[in-house]
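Take a look at this one chain, the form predicted alone, written out in structure tokens.
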Amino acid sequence: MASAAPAQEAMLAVRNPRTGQADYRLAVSSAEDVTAKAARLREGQQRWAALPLEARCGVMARWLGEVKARAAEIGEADAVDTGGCHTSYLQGFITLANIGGWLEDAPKALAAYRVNGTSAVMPTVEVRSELVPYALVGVISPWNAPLMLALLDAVPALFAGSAVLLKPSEVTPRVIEALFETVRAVPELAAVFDYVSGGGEVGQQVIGQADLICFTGSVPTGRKVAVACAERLIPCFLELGGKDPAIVTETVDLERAATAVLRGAVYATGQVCYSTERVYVHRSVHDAFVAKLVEKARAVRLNAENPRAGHIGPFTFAPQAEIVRRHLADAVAKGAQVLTGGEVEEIGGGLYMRPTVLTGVTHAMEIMREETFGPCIPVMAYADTDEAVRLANDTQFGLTASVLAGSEEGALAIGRRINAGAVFLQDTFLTFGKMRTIGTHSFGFSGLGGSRTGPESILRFVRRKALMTQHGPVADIQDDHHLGQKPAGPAA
């Protein structure tokens, strides 16, 4: 009889965004992929976790080796992957700054979360601390910054003691496979340390693995992985974007103001989940302010023609394209007006919008209430600042707001009334300066659970476990009922 033929492999298509041909096929893992890549990297945990801190740094020294021989490399695969921004050339050199920066502040992290001495309600009892790492962590990233937001969870992860079981967006997949030929480069960190390909099927046998998950992406899909986790009694940690607001007040400089709410806005094509996504200028420079950020927004240049030349590139997603369009419809609609921009323009097969302006905007629309994910600037008047506070705060989000005031003390006193996990003052798009500085936790739908940022970040994935030795008399169970009694003695 002739043996059955090998079952087929599933591929994906995938497409580019600057020329939105399909030019890559993606393999699909398994569920049998899954779980057997999920048993070898328990496997592999197990040693790992094992090491002496140090010797994990010292693995984790040689794969920033084998990065920095390869960033250049890395940062080309993910211009293909997102259409090509500033950030993306600069992705591999990004990553060599994050294993960088762990291999400071993991040691430091870890040692202040250990304690050592004695009890302070039991003077007998010495109490120790053991870090015990989750097994296996599974990160399921997306795919705007496919590689910097993989990376954001997954390094901190590793030097833990955790393995990592990567579940990247389908819709980005190139950068991840640069990547990981600097894995493989490092056979000890290649054994705690792979990942599987496809859409969400392949994300839900992740979580059906792991013993903690990782996502980044959207609300609707973020329930779904919180109720996955949640039937298996197991922590989540998810961040799922925003709808940030800016507060432009009357004292400001308007060149800066506009300035920085633009980029805030635009860069990478607003493709961020802390761009700023509604703007509240203070009515007696509204018009002054829109005026300069029209004349802005129409010096920014497309980078269809030259990826490295432009400011802002196509969508990396087409469906994204068309919630942009169905937000500006709806704003239009109901009485907003598209002073610049506004189309999406199909370039050489990608999809491109130029910075987009409008005014006459109110919370009655989707654009001003539901995340856009594009280049759009949205700018809204405000009479005083209690109803720029309100404005600000009428959102089912909280991931990151902007103040620019007049004054530092005044952009302060603003940005201290404002429900988000980081506030930035007096500039937008600051999110990068608290990386190794400050955890800070998320807001409303923004996210849930501990802080991705920050050295304190790497707790996520260690549980302490106390080690108590009790140095005097144990307690003798017939003395228990005297206990709480007060002595006996003489009647009053």
Ligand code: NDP
The other form holds:
Amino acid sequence: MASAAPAQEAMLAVRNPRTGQADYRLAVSSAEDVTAKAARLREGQQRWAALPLEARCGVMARWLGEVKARAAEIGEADAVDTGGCHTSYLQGFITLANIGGWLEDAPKALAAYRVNGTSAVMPTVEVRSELVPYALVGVISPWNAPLMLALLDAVPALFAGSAVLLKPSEVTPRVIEALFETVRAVPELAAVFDYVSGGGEVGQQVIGQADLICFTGSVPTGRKVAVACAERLIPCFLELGGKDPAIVTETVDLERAATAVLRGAVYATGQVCYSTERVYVHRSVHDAFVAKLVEKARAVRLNAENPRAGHIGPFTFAPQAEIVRRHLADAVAKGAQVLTGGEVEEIGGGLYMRPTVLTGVTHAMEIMREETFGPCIPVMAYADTDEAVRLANDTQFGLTASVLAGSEEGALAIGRRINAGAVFLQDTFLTFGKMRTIGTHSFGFSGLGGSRTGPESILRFVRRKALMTQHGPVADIQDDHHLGQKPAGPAA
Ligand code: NDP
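Any chance you could show the form predicted together with the named molecule after that form predicted alone?
Next comes the full complex, this chain leading.
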């Protein structure tokens, strides 16, 4: 009898955002691959978690060395994936900062979480704690900033003693393979860190195997992930979209405000979760601000000729251009004016859009309510601070916000009233400022679960277990029923 032909591996053709050509093929992981990798990682995790933290740090330091040696290659691969976003070229170094930062922060954060001492209510009981990592952490990451967002959760999870199974976006797979060359060079790490490839179905298979999920992506997918995690009763941490507002007051330095808003809105072609997506300007300075913004927007150059030159690149994910086009068409149909940009341009197969400033917008338009994720800057006038705050808070999201005012105190007073996990005062785009400093929580649909920033974010990956020793006599069952009752005293 003839033996059965080996099953054909499913392959995905991956589009290059600069040429529009499918020039990379990705083997899709089968359900069996995902199960086998999860089992292998679980086995490796037992040895990994049993290592003292200093020994795990030693392994991670060796990995740091490997990343350092290949930082430039990693940056190049990320740039091919994104189409030449400026931060792509820095990804090798950003990864070094991520690992290096946790080499400093992990020992302190984990030590501070341990409790050893005497029970406050039972003085003869000694309490000690142990931190037990979740064995297998699943990380599901998006196509924007593909390496950074794959590693933001994975790196602290590894320091905590978990194994990590990563499911990166199928849209941007090249950088992940470049990264794993560095992982394979450190066998102890390769035993606890691996990835699988494919789309949403592979993401669901990872959820089926993991003990905890970290997801970064859109609200609709985040909801599916949350439901699947709820079915399995495993914790999930969701980092979702944003519709981040900027408020520009009447006393502001207009030059500074226009510079900050432009960068916040169009950096990386607006494909950043904390991009400025809507701008509210006091009506007394609205026209002057818009004039400056348009002038600056027109000076922004595309990087179509050379990915290292110019300011913004193509859309990384072609369907995103359609979403942006739809938001613009909806806004124009409802009365908005496009002052500059506004067209998706095909250049050499890549899809580009120049910074697009719109006025005459209202909250009835998709461009003011839904995440656009493109280089669009809709500007709306407001009459007083209460109205500005009301408009900024009129959203289902709450990731970040910006306030640009005539004084730092003025910006602070407004910033305190905005519902967002981080508010940037007198600038935009300050997210990196909190990375190692402070953990914050998003509002609305922008996020769910503990923070992914700040040293305490590592605590998401451990459970604190109490070991309690009775040093005194054990309670007699006969005495137990007195517990909780007031001792009998003399009658008043
Ligand atoms: P998606 O939600 O489309 O995808 C995110 C990841 O989930 C991808 O790996 C995707 O796979 C995978 N996935 C798709 N369907 C499922 C499913 N049913 N179950 C499990 N996994 C699934 O997001 P995008 O990739 O489009 O990323 C852009 C979004 O990410 C934006 O909304 C942005 O705001 C948000 N984001 C949030 C950040 C934050 O920190 N809050 C940071 C950066 C981005 P595949 O792509 O292969 O289909």
